[in-house]
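Shown next as structure tokens: one chain only, the form predicted on its own.
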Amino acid sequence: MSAEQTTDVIVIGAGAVGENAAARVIQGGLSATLVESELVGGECSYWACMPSKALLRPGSALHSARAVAGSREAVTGTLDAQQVLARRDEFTSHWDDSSQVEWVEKTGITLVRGRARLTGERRVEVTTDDGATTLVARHAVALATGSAPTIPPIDGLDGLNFWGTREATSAKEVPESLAVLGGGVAGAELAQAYARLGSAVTLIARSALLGSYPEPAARLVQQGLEHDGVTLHLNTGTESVAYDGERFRVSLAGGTVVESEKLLVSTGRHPALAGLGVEELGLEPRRLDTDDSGQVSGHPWLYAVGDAAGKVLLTHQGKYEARMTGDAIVARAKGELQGPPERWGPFAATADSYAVPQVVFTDPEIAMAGRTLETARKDGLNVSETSLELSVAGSSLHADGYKGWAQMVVDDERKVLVGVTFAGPDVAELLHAATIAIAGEVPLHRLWHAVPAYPTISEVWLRLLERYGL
């Protein structure tokens, strides 16, 4: 590499978010350089979304077959753990990013491998084992560096060779036993995945399971974990962790000790901004202040998108932000955008605040869009909730003894949906209809005319609207 290279836009981080931001810049007629120190494709492709769902899906498929008379009798075995892991490897391309690199190059993006650091306005130093080079951006630098695990300050944990989510999703063998610290989405999903693969799993959480989701929905997931043999210690603190060379010993408040072959620590994530030089710019590395286009306050040439922005730590939402950010950078470079972007316009990630869809891929699933009753009230809205058991003809046909729950949160002044939650087997496919209704602010009287097909699980929409009073 030469000592200095100039491009229109520099994007640091070549995960799904960075790829999308750079691609939108290219589509807008500017040049873009993508900097990556690890695998092109990022966390979601190799250690998060794709491998975790690949680990979960075989267990869900087997459970679904057992939930219907006729197919239940045809099921004679259990999961083949090695085949599950092999299929997982296919979805991660065996941790080979050559196909992703090929896509980047075909798109017209310049790829630079190395560790990036901001050294001044629109200047980035990239370091490799062979030395360093400086990249200079004519217009903007976008941080798309993702997030990093947050490790709790538990006595004895520091320095131990425990699993993070990366190690759990890329493991080559199923441990005989696994202790999971953390009752969030990743903890719940991976606990169930490994339990169904044959591991004796214990999940420990200092609060409730999936505490950011409505309690009836989380309770169904808890029942699902317990049905799969997961031992739960909820609302329980962890006092210390030790490792004797063969097994972990997790000491809980109250005196209980959990022993396991492997320990997974899944206690949250934070923006991965350490070592990027943001402190030298007078910025707080734990959280950047950005507008809806991703532009960093006080630094109009600097942007943050995806997990790095710290708003919504979900891949699909990060890609959405990246599309807005890439287009906003192009528009500002061409003088077509002055000042802050218009709400719900082409350069503003407004849905981050109003219509975020998210799925917990346990069995049963939770699918939620928008706000819960509590968050809506905290935002000052006059809302009510309508909820019921998800019990319609379609659910009865889908599985014998189907158990589910549904809720809609309504802004009673405007008569529009601001939140919807479904819990039950295979409810994720119901979610996009809810997301559209919330993002589009479809009035309930008009939603009444969106007739659900019979007999499908979507008939729950009709039951919710009827209970609300339409």
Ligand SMILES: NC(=O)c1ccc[n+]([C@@H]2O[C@H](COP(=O)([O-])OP(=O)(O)OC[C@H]3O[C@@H](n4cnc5c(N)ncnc54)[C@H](O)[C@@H]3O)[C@@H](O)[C@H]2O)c1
Contents of the next structure:
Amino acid sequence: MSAEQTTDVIVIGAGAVGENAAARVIQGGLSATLVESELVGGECSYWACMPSKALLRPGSALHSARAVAGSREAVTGTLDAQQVLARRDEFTSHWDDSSQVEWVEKTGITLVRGRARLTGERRVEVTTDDGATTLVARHAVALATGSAPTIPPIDGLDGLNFWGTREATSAKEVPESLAVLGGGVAGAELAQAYARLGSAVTLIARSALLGSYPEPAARLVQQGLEHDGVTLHLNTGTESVAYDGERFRVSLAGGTVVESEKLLVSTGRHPALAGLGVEELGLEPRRLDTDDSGQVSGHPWLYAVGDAAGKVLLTHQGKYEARMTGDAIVARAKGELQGPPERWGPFAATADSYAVPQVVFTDPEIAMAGRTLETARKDGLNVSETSLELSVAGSSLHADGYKGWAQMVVDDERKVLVGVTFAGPDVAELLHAATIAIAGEVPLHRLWHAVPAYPTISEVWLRLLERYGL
Ligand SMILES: Cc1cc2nc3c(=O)[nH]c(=O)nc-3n(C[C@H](O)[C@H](O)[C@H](O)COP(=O)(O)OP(=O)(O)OC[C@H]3O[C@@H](n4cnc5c(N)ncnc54)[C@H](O)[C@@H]3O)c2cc1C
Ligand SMILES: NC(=O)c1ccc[n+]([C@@H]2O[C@H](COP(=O)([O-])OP(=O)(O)OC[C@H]3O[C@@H](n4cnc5c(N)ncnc54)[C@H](O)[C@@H]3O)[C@@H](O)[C@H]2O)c1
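Can you return the structure of this protein in the form predicted together with this ligand rather than the form predicted on its own?
Full assembly next; the chain just shown is listed first.
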């Protein structure tokens, strides 16, 4: 069967990002067709953010209760792994996307299920179970196809039935032992989740743990993992991997062999552009060159957004890009936007370069917005850093023996914040104040008037500003 359907805008990929891009197009008065080959809602809903946080939260709630004298005595048991997995299943809607489909339809978006491929300018072929459909866009096609795991070329690994993050976040049982390859945010979070659920976990990283975060913050997470019984092999290469039908054997540089029931490979991700037909358009399939509205250089009808654009691989930032991209497509279609979008304007995802918030949801957490000292210096900024142990009345009330760390990176010429990091139990909710201060370029002398409530952990803001010299 072959048919041709015309719409204003085609969005390929119905993850959180594609859904938002299509919704903004509809809100702007154009029609949008969304194509999805798997579950509407994408990686975040079913195999990433939601299930991983659902696996972590019970462990951190238990740990919080144990961290306070009085409630500690009331906690006599351990985590109930089956209940944790059952609650995780609720958060993934049992991998059933009907409520998301309902939202898509209510929003006025046309959903087409199948695998999409670009076949020419504004033309997309969708392969479905009953054949193929050709979609034609009057204005634009947006690629919101997400990212795919990057698997390292380790001897013996290819072809083995190891876990990726999908299998780790959707597992039905807790393995007796788990080896985790990769010391990034996915590796750290899932190592802790499984250690607290009862697995004997070993984490192997060729570099430091969480190497893109400030070292004192990453060290606190490392101590947290060690406290949970995770064995760490950091700055250690992996030479080969084998599986004998029952156990994995991971051979490390230096001769150590790690044996485990399951092996999780979480060594980064790259834009999922394979098989989409971008090469035929003369484009580099590993990374597209896009402007701040997501428009692909040399192809004004084509956009990439979210993980597919490869700028910032985070749901909230992808959804922000989607709002800009959807609105930019509408504005260009109506002749209201010509040329590149204005920085910090309604069509440019400028915060991608200045004010990205990110949280490592381990216990303790790391919450970081903007740049680190290193990335700020690399970008040529004249910056200084102010850091301290996170120790205020709010933190000592929060948990006995609370251990945390905070840092602000200041542009000393403009006297504004360009980066803030907090590490410690339950610091994630402190982060939005930092994001606002950075994105708003709030001058430090004005931030001095933003008084943190007493006794909250936010009082660390006051201590940082005092130490800076205010
Ligand atoms: C373990 C893990 C935990 C994470 N935790 C967090 C977190 O706590 N917070 C956070 O902000 N981010 C987190 N992330 C990152 C987050 O999951 C991604 O940034 C987010 O899912 C990207 O959304 P997206 O819509 O761009 O892509 P996706 O969610 O991957 O959606 C892309 C969609 O496109 C579809 N698709 C692909 N190709 C085609 C095609 N040719 N035709 C039709 N459909 C197609 C796919 O099936 C998919 O549904 C985590 C990632 C991982 C791996
Ligand atoms: N809380 C969150 O927001 C959250 C949680 C999980 C994942 N994510 C997102 O998902 C993406 C993927 O997560 P990730 O942890 O897989 O990626 P990552 O880029 O954060 O970390 C990858 C890790 O794998 C290591 N690595 C790479 N190649 C290797 C090799 N050949 N051998 C051994 N180690 C190797 C790297 O050194 C790094 O430590 C991230 O970009 C992140 O933004 C976000």
